[in-house]
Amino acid sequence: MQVKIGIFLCDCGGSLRNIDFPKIRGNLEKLEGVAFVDISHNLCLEEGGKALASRILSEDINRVVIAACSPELCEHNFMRLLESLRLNPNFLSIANIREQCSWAHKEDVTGKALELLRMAINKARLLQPLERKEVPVNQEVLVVGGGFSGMESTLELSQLGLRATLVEKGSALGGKLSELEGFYGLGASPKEMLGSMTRAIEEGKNIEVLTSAEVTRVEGEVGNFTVRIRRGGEEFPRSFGAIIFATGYRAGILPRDFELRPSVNIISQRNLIEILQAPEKLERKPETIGFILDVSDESSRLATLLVLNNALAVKEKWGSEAYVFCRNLKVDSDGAEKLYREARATGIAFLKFEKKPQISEEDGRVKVEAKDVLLGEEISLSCDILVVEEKGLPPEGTEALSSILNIGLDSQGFYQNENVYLYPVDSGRKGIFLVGACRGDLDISRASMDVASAVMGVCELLASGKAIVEAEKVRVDPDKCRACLTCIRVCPHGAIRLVRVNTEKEVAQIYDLACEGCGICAAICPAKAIDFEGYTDEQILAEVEAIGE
């Protein structure tokens, strides 16, 4: 078949001003096999897509080259568009002229953009079609963790018709919600929220709840995970198509920064909540209460919300004078700014420090000394009670589970997501999602956003009961494979396994649905037994040859 290439240049709404698009069009129109070169302002929008589709059909082209933004942002949409036009989606080549060109330089970059496009064109000439096939998937979902995020995930999956199994390590559902009476001050109280969610789960038709249970092993790939669950001394296997981890967080102990042991007068936020729930524990109501933030963690949303809610609570219930010592009060959570203004309006004082406050005990009270940077004066405050912050820490067992799942941890010990901006709830393995505080410091509103994203991802994978994959986009040549296991060790997505092809030989096999097409296996294979369509040696060399033409 003769190669006939259509080229679409997008100037991103006229924002790529350091590229001369008419000049590029004039150069490319002279190349062999190029049917046309169009300039667009909005290829990613609906009208741009319609114009692109109309042009492809009218010119009957069989290769498409697009110069636009990063393929990470637009490739999937363009491939779906080509598929709807009955053109093999693998006949698409993208040149990133925004992030890798225009945005990377201040001066005119027309020459660089032209080279990137020539490389994409040379690659397009050698692209081969890929067969698409259907793969059956298990529609049951495992949710690990019975706190707010886990319960909400289970309910949303059930409402969408997917069967969900909720596994909770404790003896009852609720997690931190059961401990946070009067915590957030946003919407319904945690107790009311927990009650309504528990009733909904008990009445759910597609929901199974396993309390006092934990996950001990995970094998397989997206669409067909085999999970071993331990409950009551018994361990049994179950099959799931996807897994959502919502294991929450645990509150840290009193930070060592204070160099004082916890006492009757120095307590944690959690201790204060317990006292607020059972005030009879107090011999007398405290007249002055101090709160300290930003000593162990300057960016904790949860700690800030705790302080604001608890300061308002002691003001309302006991009429105590409340003082908050902080470096930078983080109020970017949903409703937190309103909560802060309410606290100021009720007379709660906020004192901003740079150097860590000095704390000592004096005459049965706690003395806090700090320099207020706004007043420029040294402040000395004697408190009946000093409430220090708690740091959100990864839940117990996180490291063991990450090893079982082959998922990395971040510098704080939380689960590492795939991409904090583009794929915040995706783990490194397709079909395994991370929601809520198990992936970092998140408040309830952000946890709800996590749940919505994860449930949408699960539905996209499992709702139809089958998945469409590109067969052998990455393939192993069994004659070259030496079963050295290098590819299996380095694959971050768990998409490669060892299979027996005859009675004498085992070779690596790529599981198409789990493969994310990162290319690490093809690059590192010492026997060069793995081919990656779209990045073959011939195609890469053709791109290199286009440089400097």
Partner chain sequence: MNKHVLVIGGGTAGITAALGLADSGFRVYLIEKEAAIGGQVASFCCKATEVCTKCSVCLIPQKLSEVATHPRISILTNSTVMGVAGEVGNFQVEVWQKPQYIDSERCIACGLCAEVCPAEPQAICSPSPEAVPLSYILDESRCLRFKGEDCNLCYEKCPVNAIDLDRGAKRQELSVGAIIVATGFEVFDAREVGPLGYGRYPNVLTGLDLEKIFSHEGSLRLPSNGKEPQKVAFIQCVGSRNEEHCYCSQVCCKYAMRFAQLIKYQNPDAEVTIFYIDLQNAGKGFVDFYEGCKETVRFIRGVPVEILENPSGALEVRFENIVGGKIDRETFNLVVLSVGIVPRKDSWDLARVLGINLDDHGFFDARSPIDSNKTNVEGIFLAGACHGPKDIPDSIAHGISAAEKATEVLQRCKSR
Second form
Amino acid sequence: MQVKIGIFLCDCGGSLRNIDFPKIRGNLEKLEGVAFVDISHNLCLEEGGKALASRILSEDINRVVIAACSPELCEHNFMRLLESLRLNPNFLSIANIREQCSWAHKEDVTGKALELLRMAINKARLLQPLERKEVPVNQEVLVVGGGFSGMESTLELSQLGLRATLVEKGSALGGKLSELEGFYGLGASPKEMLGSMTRAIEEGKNIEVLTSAEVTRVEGEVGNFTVRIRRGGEEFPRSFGAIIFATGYRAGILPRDFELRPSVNIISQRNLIEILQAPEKLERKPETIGFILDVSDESSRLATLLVLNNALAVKEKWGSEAYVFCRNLKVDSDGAEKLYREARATGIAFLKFEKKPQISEEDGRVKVEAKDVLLGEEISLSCDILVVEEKGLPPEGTEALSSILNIGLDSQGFYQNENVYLYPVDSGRKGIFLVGACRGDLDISRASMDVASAVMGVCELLASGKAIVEAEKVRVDPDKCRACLTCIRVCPHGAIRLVRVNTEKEVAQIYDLACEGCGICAAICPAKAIDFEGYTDEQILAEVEAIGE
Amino acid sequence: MGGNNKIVAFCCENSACAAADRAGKIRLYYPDNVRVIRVPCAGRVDVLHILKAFEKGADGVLVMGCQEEACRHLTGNTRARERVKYAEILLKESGIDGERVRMVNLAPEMAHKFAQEVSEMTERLKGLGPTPIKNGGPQR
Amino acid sequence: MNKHVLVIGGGTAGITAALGLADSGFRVYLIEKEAAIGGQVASFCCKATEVCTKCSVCLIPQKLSEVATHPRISILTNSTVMGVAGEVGNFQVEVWQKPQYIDSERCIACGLCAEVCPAEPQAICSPSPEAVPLSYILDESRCLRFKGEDCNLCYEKCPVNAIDLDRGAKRQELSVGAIIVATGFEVFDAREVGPLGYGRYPNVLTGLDLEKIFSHEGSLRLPSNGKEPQKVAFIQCVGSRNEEHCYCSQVCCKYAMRFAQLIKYQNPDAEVTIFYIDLQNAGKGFVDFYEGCKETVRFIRGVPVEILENPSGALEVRFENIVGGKIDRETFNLVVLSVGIVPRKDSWDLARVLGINLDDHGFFDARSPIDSNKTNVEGIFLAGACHGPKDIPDSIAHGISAAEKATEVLQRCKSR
Ligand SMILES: Cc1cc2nc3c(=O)[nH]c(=O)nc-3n(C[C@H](O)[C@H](O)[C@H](O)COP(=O)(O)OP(=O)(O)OC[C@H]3O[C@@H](n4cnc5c(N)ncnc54)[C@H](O)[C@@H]3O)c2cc1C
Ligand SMILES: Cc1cc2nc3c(=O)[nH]c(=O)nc-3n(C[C@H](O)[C@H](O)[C@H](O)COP(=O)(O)OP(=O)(O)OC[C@H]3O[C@@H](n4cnc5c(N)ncnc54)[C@H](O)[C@@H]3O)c2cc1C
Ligand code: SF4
Ligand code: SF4
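Can I have the other form now, the form predicted together with its partner chain, not the form predicted alone?
What follows is the whole complex; the chain from before opens it.
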């Protein structure tokens, strides 16, 4: 097909006065393959668009070059317009002569505008059509981890009519809900909550639960993952369209945080919750209870909320004296400041230290020595019980799973890279979501926000059962590919896989739906086997070429 | 325009392009010798593109991507940085000053940094004079 | 069932919710009170030093342009909701739009009108560079035509006929299946704390001022003399954690530390001090950042009680040095008040129109902490900082989460 270019110059209502439009027209008209050069005043408005459309149709051109404002503002509209004219939307090339030319310079910039247009024209000559294709997507969703986050995800998916399979490593569902005796903010005890969620899961439509099961392998991409699940002695493959990871975290007391190991007197929040639920286990009522935060590094908001709630409970139940030692009280969560004030009003003392306190055991009691910066005094407190925080740690196998999945971890070893584009629940790979405590230490209200975000993400991808992709926008030339795996290694979105084309040869293939179109693979491929339509080497170099002209 | 200070700026559409647009919107006048080539991610820019730009008559090249650790494609900007470094070495080998190519990290609203980088590169190029390629000197 | 959703408020949370819904097939009306969408964050700056400090501000521009070009989102700027009737699945909403003297759908931002406007100061102004939609704005109070003169110069000049100074307000009736409230917050007015001298001393600024200065100028200069500040103090919890605002604003410690690092990055000789009560330095990705801060920034646990300007323009900060247990004084070139998030004053009006509750602080009340999107009215959901202090990532999460809740309720209505 011979390239026939139509050029539309927009002078933005006549306001781009440092560009000589007739001169540019005169210059471009002579170029090979250019059918016409039009000057418009309002290309982005309806009337401008209509004029553009009728010119495209009457002149039967097949490449459109537009010089106008930033493509950020106008590209979408023009692409939609081309589509409505049954012209491939990829046959469009825009020169930004407003924001990056007329507005950016005081002097006459006709020369620069002309060069920007030459660049756009050079590129336009090489543009190839891109076909939009509908691909089917599997509407089943895998949820890994059966704690609160996993169960809630499963329930919400089922309510939205998607099939969910919940895989839990342990023999029963519940995660922390089943381990803990008391919970704040639930409006119910964890057991009750777990009970009602379990019932809902049993009754729910389109739900399958696999306990004592684990994911051993994940292959494929969004819309079509193949997952190997091990259960009992057997391992079997299953297909899913998306995966939600809700593997939670492991909580434990870090030995390095204390000189002393946990004992009858040094207990965790979890132990305290148990005692509060079953006080009969206690020989006598504790008179003085200490709580300590920020021992090794900064404590989380969750730990702070637990301390505040538990200190208040202790006060109410036993009337004990309660002391909280901390460096910085983390009140940056909903309701925390109020609790803090309430706690102080009931006589709970807060002691703030800069230097790590000394903790020792003495006559069956625990002694905490610290310099309180508020009073400026050395404090020595002898308490019946010292309650220490349990730190949230990534669950075992996180690293292994992250490498199976090809998704990143943060500096603490939790899922999800520290990159703002991923927050809240993205993993970098389309169709794989990370929710709840597996991506950091968080409480139930945040976990439920995560769940809703991930479920929404799944819906966007799978709800209609199909997805529209620009087929082969990025493609590997099978003849050039040497299967060196470089692209597979570097693709940040896990969108490339190796496929067998015949008995001898395996080549890389890009999965259109998972590809986010960054072009990293095209730049890195040592065999130059990857082409990125719109940004092929030839197209980029053609733009460069215009610069010297 | 003329002169020996033509700059090719490969700009990531997630950050640098927006910064350049913003510079225009707030009328931060900067030298008009820069030509922006829009790329989907700085990670798309190859050593080949940088070298060819010089061959085709550019006097300086800027590769402009997102802030470190804030790349929409996670690693695109760090890969771009590596490639710019490599291009620098190759350029030096063919007698072209490595200062003529530079990796810049930008957030979308950093219009000032965009304008400043272009101005600085322009000044640098003025100091360096024409490239050996333009002088008919050693070709790659 | 009605597949339309109304989103009130076009800030971070509102645009995120709108995009989530529109991407999954719903039609969205996005109602914004101001002339442009974007909310508070539209005027904020990137706080990266050599590396990104994860402030998340850069996520917004792209979302804004996605919203602006999305075929299933209709943006109504300068608009407010005046009445709501009906119930989930079928709400009737009355929307008032202020007179659109400049039609934002037609305005191409060419700026020719501003060139001819004879009013002093000009009545037609350019929009901020981030504005979406990018449309010129008319200030009625300056316009000669509104003063009874026969001026119509801008109208005659506009090349695309976007201007009509005689347009009236518009009333529209929309029917929607669900409503998302994302009206955000107000920034605490630091003038309320008299002894800190905000508004009286040129070199006392707020965190919000800093956002705008860095965003517009790219670097920080002293307002009084244009020099680079050498000694900067940040004062935390201005308007948060007190009797009246008995909550932590959740963003100020983080932005202050980011700004402190940014100032040090741009001028390594500057000394930066942060006065605080408790540093809120936990959270994903913040642990390492805080470690870095400790090396370059001086932290003082103390509450400044008063700031005095001495004749040379330097600011003497008198503070209760908690560690030392006495009142200390120290001078700085620049003091930044880390102002927090307070409920919008007009929240009450909207609460009445929608029939939803406010909490003790004056934010919209959610039914339970586990489901912080749901209000007391079925089909009306909350998103973002209108429900309580939230940073950008949390506002985004809350916004998507609201979209999901709306989807769910609409599906349920459908199957009924
Ligand atoms: C002592 C303590 C007290 C707490 N108190 C409160 C409170 O009062 N209020 C509050 O809001 N929050 C509280 N929390 C936090 C709360 O527990 C978490 O926010 C919440 O449980 C997170 O749920 P989750 O589903 O994400 O993780 P989890 O509850 O940890 O569940 C994860 C599940 O995934 C499973 N799993 C792990 N790896 C795999 C794998 N590879 N394959 C399959 N399954 C796997 C685990 O077996 C587990 O069942 C507390 C936490 C602790 C430690
Ligand atoms: C000084 C300061 C600095 C900050 N810095 C950071 C930072 O660096 N990083 C970070 O993550 N967070 C930061 N934040 C927090 C951030 O601003 C909020 O997280 C975010 O703006 C919340 O978004 P929102 O959509 O809920 O509200 P908003 O941004 O307030 O948006 C609400 C929108 O609703 C509109 N509206 C209000 N009422 C109505 C009505 N009745 N009808 C129609 N429309 C209405 C408003 O005009 C506005 O456009 C900062 C906050 C402050 C105060
Ligand atoms: S363009 Fe980017 S996302 Fe797509 S396959 Fe290549 S590296 Fe992966
Ligand atoms: S510091 Fe903020 S605006 Fe800048 S790149 Fe990082 S997240 Fe984006």
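C-alpha atoms forming the largest set that superposes within 1.5 Å between two forms make up the rigid core. Positions refer to the first chain, counted from 1. As the structure is a prediction and not an experimental result, all values here were calculated from the model.
* 2 Å or more on the CA of residue 131 between the two forms, with the rigid core superposed, yes or no? -> Yes, residue 131 moves 2 Å or more.
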